[in-house]
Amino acid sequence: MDIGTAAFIGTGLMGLPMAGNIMKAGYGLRVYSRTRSKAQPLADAGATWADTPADAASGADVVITMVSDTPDVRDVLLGENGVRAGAASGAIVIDMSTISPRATREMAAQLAEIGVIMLDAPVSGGVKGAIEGTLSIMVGGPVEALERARPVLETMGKNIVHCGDHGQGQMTKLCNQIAVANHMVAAAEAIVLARKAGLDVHAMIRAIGAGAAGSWAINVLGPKMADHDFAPGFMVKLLQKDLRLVLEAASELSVPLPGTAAVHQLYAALEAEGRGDEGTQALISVFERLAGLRD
């Protein structure tokens, strides 16, 4: 069966230019967040607003959720109003947030009771993949279900890659912020280097950043360490979150990342000093204060 209609719930700096972009494809949009304004962007351009995530899932073909963390999920999914009680039996939810895998299989096996089936599919590629339409999708759940969602998957994403059963997008998204976080920490020390030792640093991540030292933390948040661009692309608080994900999951494996756990420490600091809501590029600033530089 062909996806004429989607829903879309949760608006943020991700899910905004995400549901954007599904309407640009030609599809019907109905549209719920918490924040009415933050979706208004999308009612001007022809979307249609539901009250409720049960009145954004009634009619629709696939619901596509794209919130904060694992409670939220939850509770526009299952909770009162929520997408299960506005569902059709053979719908589709693709949960685009990251969350727990383990709560990820719990609410698919919830949302199969009534015939509804689930796709958990995180991104990555930020802000800027978001508006681009060229996230990386990691998706979890029945491969039947991701064909038939893939022409609207496609106009969020490049590269969508099927992971597993349910969870196992979201445990494959985890990975990717171990990398993610990790990835930060090198880039980090590597300019406080070159600062410390008078370089030009621009100069040096132009010059390592075409090699083997090449990442997305040194090309593109590399230039805004060094301009101290602290403007959030994906939020510091998030990605705790995240690695508070990781470190549960990897606890519960008994899989040791002694790496990770001091990221996550390291962001802490930042989180203390109130810059939670500042990009994660900020990490940079931990660095600086470390090696008697000021920011």
Contents of the next structure:
Protein chains: 2
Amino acid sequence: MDIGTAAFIGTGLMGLPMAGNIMKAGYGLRVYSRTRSKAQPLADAGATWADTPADAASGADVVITMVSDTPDVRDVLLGENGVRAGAASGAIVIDMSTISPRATREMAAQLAEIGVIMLDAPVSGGVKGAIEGTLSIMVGGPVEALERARPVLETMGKNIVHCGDHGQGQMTKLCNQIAVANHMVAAAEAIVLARKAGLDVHAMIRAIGAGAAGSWAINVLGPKMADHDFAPGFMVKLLQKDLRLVLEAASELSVPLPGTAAVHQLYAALEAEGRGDEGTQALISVFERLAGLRD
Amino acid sequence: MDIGTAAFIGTGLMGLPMAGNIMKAGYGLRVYSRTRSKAQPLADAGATWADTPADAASGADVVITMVSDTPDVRDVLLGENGVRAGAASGAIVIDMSTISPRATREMAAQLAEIGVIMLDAPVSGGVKGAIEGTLSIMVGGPVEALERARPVLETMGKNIVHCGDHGQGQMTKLCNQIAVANHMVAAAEAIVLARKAGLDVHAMIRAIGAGAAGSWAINVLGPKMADHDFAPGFMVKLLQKDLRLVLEAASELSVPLPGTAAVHQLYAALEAEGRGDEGTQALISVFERLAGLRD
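Moving on from the form predicted alone, please list the structure of the form predicted together with a further copy of the same chain.
Then the entire complex follows, led off by the chain already shown.
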């Protein structure tokens, strides 16, 4: 069964351009968002507004959710007037939010009871990747459902990887966030030492970024750290939400993560300053304070 | 004054191929090494053996040192029968070892008293980069001396960056090692969580390595961690030596480095098992033990 109509729930900074790319590829789109005005650009382009997630899901072959956290996904899928109340048997629910792997497995089981197949498909690549349709998409769930949904996913992303059964897409995303978080410490400690030692920080990044010390973090966010450009590509408060998911999943599996736990605490120092809406590169501020470079 | 003859002191795993590349470019080479047999391949290729560092330095336009640690460099340069006793006024000493920035400044001052110019020029890129002549070279000292020495450096490396005055090449290398060390924690924590969660670790690395979670460490050493391939590209004991230099320099500058200090301690657990000669990717073993995946 080919997919003709998609429903999209959650049109925030990421969801809005993702839904737009689905429409541009020619799919019919039904859209629901907690704040209706945020979905207006899609309605203007011909999407059908739905008053509830159930309404959005009715008549859609695939239902995509892109909301903030585990309770939001649960509410949208299984709550009153949720997707479960409107989705037809055989429909595919694709949750592209980053949430708990365990909760994902539980919700997939509940949806399976009414013949709805769930895929977890969290993404990396940020707002830039969402706009350009170049997200990395980490997929958990039945591979047949992924293959049916692939044409829709390909309107949003490039690197689409099947990671295993329900929840394993989320687990892969959590591994991604472990690396992202620890790389920020690597970059911040290198930069604060360089600054206090009197090095040209940009030259230092050029000298080390192409070799064994290289990372996306130091090469892309390092220069922003050096220039104190804290405009968010990815917000501190969202990384902190993800790190809570990481530490919760790791605790369930008895996996001590001393590095990641420490980064989580260092970011708490930024949140204590009320800076949760800044970009994750603002971590340099914590190290600058530790090193006496600011009050 | 063009450089015609180079002296090379220290022909270990790195120094031997580096010296070989200088010879291949047509320079005359005088060579000294603590263990004479290690320099034999160079002598066989036409290099002149010297019985002491002073002897190696006499008649050389440039003297390159590639030894283990700060005391070794001091001994070779300023000790009895050291370079200082043989080098002509106007010669350039290039120390390509990774050592203390402060000690580098002190030695540069002592050599300047006899008209010898010192450059610090530590490298990254490992044995592979040394053999292929593709090292990154981080240079501190007078830029005029760097320009005179550049043709010789270009036989050994590609990315040759002037980082500032005496010691700033070493300082840049220490920033490099901060990133290298913290990236190993990022990779190890992601991989141990993935393994215990039942993910295909290689698939996880492919899913996350191309995006914002990407690093040289996870893409090159991550697969070795997954396969328990601990053959050394860069040995644990040498990284630990470098991290001691990092923490010493940071302490002198009052720069707290909580992440790097923690990595140094985690690597101490590998040394406690007598595994200092393994590759740095062996850090995964520490996390596997913490997670109960081995005794």
